[in-house]
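Here you get one chain, nothing else, as structure tokens; it is the form predicted on its own.
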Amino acid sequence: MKAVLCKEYGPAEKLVVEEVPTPSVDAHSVLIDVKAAGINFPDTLIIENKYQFKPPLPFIPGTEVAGVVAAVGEKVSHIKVGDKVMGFAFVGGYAQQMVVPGASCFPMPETFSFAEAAAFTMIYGTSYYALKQRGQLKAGESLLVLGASGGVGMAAVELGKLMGATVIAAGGNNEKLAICKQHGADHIVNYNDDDWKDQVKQLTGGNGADVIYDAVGGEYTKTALRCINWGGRLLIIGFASGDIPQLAANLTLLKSSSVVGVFWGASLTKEAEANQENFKELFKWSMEGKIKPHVCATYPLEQVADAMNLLLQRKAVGKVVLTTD
């Protein structure tokens, strides 16, 4: 089969496409003929050895795929050969075939294309776990989403609205923020405006945001912490800006606020039952047409560097997807 290989750490241009053996399934796994694979920001870090998960070289990047079941282990009973599915594993997705644990393989919603299904698992799994388990977001509260036009950010906008929050989408491009409005944002703020912190306060009646969803980091995190409500929760999702901020602890004291870490990948095993329940709700909403990934571009495997760079250069809105056709 054809696959993208990381043979040495570095930028996406160092990735190569080669023929590799088809992976084999064990009793608890599933082999998927991959039709599409989602690109996520952690993928760009893993290939440069900058992520907490460090697979040995050489490896196939890619965590989430959609496709058709080619083989099923004897202990897997909820799907069968020929089913359209979406699957998740920490590596192996940028290939024509991928093996995933049976527990991480789900029937594909009928309302999705393969590209949309490949873009679903990571962003909605992360965002719902963040808002529900870690942020304890309640109906009637205000939610500020930093980096709202990105994959996880746009999912957070949609889910926050479904959970009954007033959603403020923040970003640096008004055209991208307009798309966030189409996905449920009540208000938008551009953090290139010097007074964006004051805009958030004004939009929340002078109180500040109850929950802040932050996948950006850097100076944006520091500013956001200054427009948080009493008892607010700042959710640390990631650092797309490339800068891990050092926060002033006195700001959390003054607002009795919390800074809460979110590591969805580890929660899949440490909080397995909660994640299973989350995905039941997410699939229900997807079948009802209430949530759907926004895929802005698709690329063949051979153009993996172009696809990753679209994400890194902040030109993507929502998700970028690789296809095998």
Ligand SMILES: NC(=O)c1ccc[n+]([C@@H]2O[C@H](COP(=O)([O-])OP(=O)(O)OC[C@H]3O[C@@H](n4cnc5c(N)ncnc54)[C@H](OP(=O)(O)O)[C@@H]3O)[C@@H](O)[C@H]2O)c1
Second form
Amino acid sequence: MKAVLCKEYGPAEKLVVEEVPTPSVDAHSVLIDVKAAGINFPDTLIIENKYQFKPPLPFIPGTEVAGVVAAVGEKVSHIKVGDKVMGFAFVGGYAQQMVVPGASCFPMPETFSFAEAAAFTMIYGTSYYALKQRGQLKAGESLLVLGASGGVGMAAVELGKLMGATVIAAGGNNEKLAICKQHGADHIVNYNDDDWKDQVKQLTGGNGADVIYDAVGGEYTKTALRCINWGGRLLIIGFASGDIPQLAANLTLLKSSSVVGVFWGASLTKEAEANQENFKELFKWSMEGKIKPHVCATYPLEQVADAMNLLLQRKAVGKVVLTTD
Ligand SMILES: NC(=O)c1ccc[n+]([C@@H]2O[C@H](COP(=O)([O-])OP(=O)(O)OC[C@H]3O[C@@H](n4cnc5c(N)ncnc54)[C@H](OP(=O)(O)O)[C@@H]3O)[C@@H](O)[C@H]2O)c1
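The block above covers the form predicted on its own; next, return the form predicted together with the ligand.
Expanding to the full complex; the earlier chain stays at the top.
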């Protein structure tokens, strides 16, 4: 099969596309003929050896795919050969075939294309775990999303709205923010405006946001902590700006607020039951057409560098996906 290989750490231009052996299926796993593979920001970090998860070289990047089942291990009963599925594993997705654990392979919602299905698992899994388990977001509260036009951010906007919050989408590009409105944002704030903190306060009746979903980091986090409500929760999702902020602890004291870490990948094993419940709800909502990933571009495997750079150059909205056909 054809696959994208990371043979040496570095930028996406270092990736190569080569013929490699088809991975083998054990009793508990599923082999998928991949039609589409989602690109996520962490993939861009893993290939540079800048992520907490470090697969040994050489490896095939990519955590999530959608396709057709080619083989099933004897202990897997909920999936059969020929089913359209979506699957998740820590590496191996940017390829014509991928093996995933049976427990991480689900029937594809009929409402989704392969590209949409391949873009689903990471962003909704992360954002629902963040808002529900970590943020304890309640109906009637306000939610500020930093990095709202990105993959996880746009999922947080949609889910926040479904959970009954008033959602403020924040980002650095008004055209991209307009798409967040189509996905449910009540308000948009451009953090290139010097007064964006005051805009958030104004939009929340002077209180500040109850929950802040921060996928960007850096100075944006520091400013966000100055427009959080009493008892608010600042969710640390990621540092797309490249800058891990140092926060002033007195600001959390003044608002009795919490800074809450979110590591969805690790929660899949440490809080497996909660995640299974989350996915039941997420699949239900996807079948009902209430949530759907926004795929802004698809590329063939050979153009993996262009696809990853679209994300890194902040030209993507929602998700970028690789296709194998
Ligand atoms: N904690 C977890 O479990 C978990 C899971 C998945 C992802 N993540 C992390 O979440 C973050 C976002 O991932 P993603 O896949 O959604 O990425 P993405 O699709 O590339 O979105 C990132 C967003 O951040 C903004 N951004 C990028 N560079 C920026 C900069 N220099 N300054 C300000 N804003 C910038 C962009 O918004 P604009 O260009 O519109 O301003 C973009 O929409 C990453 O750090 C990733 O590692 C964490």
